[in-house]
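Just the one chain here, the form predicted on its own, laid out as structure tokens.
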Amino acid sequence: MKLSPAQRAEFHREGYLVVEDLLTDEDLQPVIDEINEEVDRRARELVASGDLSRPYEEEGFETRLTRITAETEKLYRGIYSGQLSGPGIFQLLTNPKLVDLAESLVGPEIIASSVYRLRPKVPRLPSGVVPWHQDSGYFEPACDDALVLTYWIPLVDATPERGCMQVIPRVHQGRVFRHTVQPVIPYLVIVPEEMPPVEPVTVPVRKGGVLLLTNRTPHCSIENVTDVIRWSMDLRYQSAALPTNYRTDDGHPFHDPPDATPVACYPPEADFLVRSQLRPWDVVTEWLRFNEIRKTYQSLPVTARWDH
């Protein structure tokens, strides 16, 4: 499936687009199963270490981590963000439905960005509320004017009550606003005096749907005030012509950037090639290779553009 001309026009005009019913339960279940297995394994380890009273195995996907986190945040902090790199996550990153849509916007030579994130929004947990920011605030300035496409993918229905996303439309063609690090929880946040005077849009997305964002679209996620976890993932794709730290099987850089160009749009974590007509032999098609790339990559810092 490719985006229609009308969908592409809406995305470029608004800075975001919802595509409903793109993914099926069959597409999402491997990730859910993988998360459940990881939560179960780690819960039992915490019980064995004395950090958790019991593993709460009677709870389901939407509630188990809440019960565990009420006793200890160790499990939550151990799986949050991009720490996991199992076969289910790789299967989602390489899902042809997602890559096809990405091709509509970034072209046929596609890097799966290192910045994929697992987001378990546990009810009333402060770190689950993500402040207003642009993804470009986290990336290298050299990539500001390019498109690093974000897919925000709920693994359960994402309603306003569960803490769905909010976006500020039609300001993504402008500059990257100044960000600062918020106190206590170290997220980047757009400084208040730079926030554009545009009414935010709340964007609920049902399981199976996806929200597409540009890297310069301001967005946030709101508090989960229900009793269930709002599980989601965000994945990112970019043109292979942009800076990337992907290295081929023989250890060579995918392309040699000029001296003044950063090694990648996000140097701390490892990219990989997910689709190519020009160099199909360099596409990563096996989970073991993906996992090796993630585990052996030597992290590099991002330019300290915001003095943090």
Ligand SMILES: O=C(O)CCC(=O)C(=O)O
Second form
Amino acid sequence: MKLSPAQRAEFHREGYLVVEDLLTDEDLQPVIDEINEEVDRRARELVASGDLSRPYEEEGFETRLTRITAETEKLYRGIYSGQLSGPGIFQLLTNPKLVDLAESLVGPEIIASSVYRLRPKVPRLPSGVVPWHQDSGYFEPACDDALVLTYWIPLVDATPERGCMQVIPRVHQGRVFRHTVQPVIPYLVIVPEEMPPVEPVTVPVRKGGVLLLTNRTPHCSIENVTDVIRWSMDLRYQSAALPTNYRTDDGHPFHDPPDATPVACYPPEADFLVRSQLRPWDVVTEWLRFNEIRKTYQSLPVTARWDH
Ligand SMILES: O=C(O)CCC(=O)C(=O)O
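What does the same protein look like in the form predicted in complex with this ligand, given that the last one was the form predicted on its own?
Whole complex next, starting from this chain.
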């Protein structure tokens, strides 16, 4: 499925778009199963090491990590963000439905990024609340004017009470606002004096739906005040014509001559090619290759432009 002209227009006008019912249980269950297995394995290890009283195996996906986190945050800290990289995650990143929609916005040569995040927003856990930022705040300034597309994908229904996302619409055509590092939980946050005076939109998304964002769309997420873990993933795609640290199978830079600066829109993590008409032989189709790319990548810093 491609985005319709109306959906494309809405995305470009508002800076975000919700596509309901894009993914089925068949698309999402492999990654959910993989997370459940990881939680189960790690819970048993924590019981064995004396950090956890019991594995809470009677609890399901929506509640087990909350019970565990009430005793120890070790499991949460070991799986959140981009730490897991199993076949289920690779399957989601390369899901043709997501890549097809991305093609409507970034073109047919598509790089996916290891800047994917797993977010188990455990009820009332302060680090689950992400402050107002633009993803470009984290990226290289050279990519400010390009589109790095984010898919925000809930793995359970994401309601306002469960801490869904909020966005500021119609300001993504402007510049990247000044960011600073938030105290205590070191997320980047737009400095208060630069926050656009525009009413935020709260964006609930049901499981199966996706929220698309640009890298200059200010967004945040709100507190989870329920008893259900708001599991979600956010994935990122860009045109292969932009700076990328992807190396072909034989280790060559993707661009010839190589793009010197910057090496990628987000140099700390590895890129990989997910679709190409020009160089189909360079597309990463196997999980083992994806995993090797991520594990062997030599992380590089982003150009410092805020106080971090
Ligand atoms: O999922 C969240 O709570 C925040 C996600 C986010 O900030 C992002 O995708 O950039």
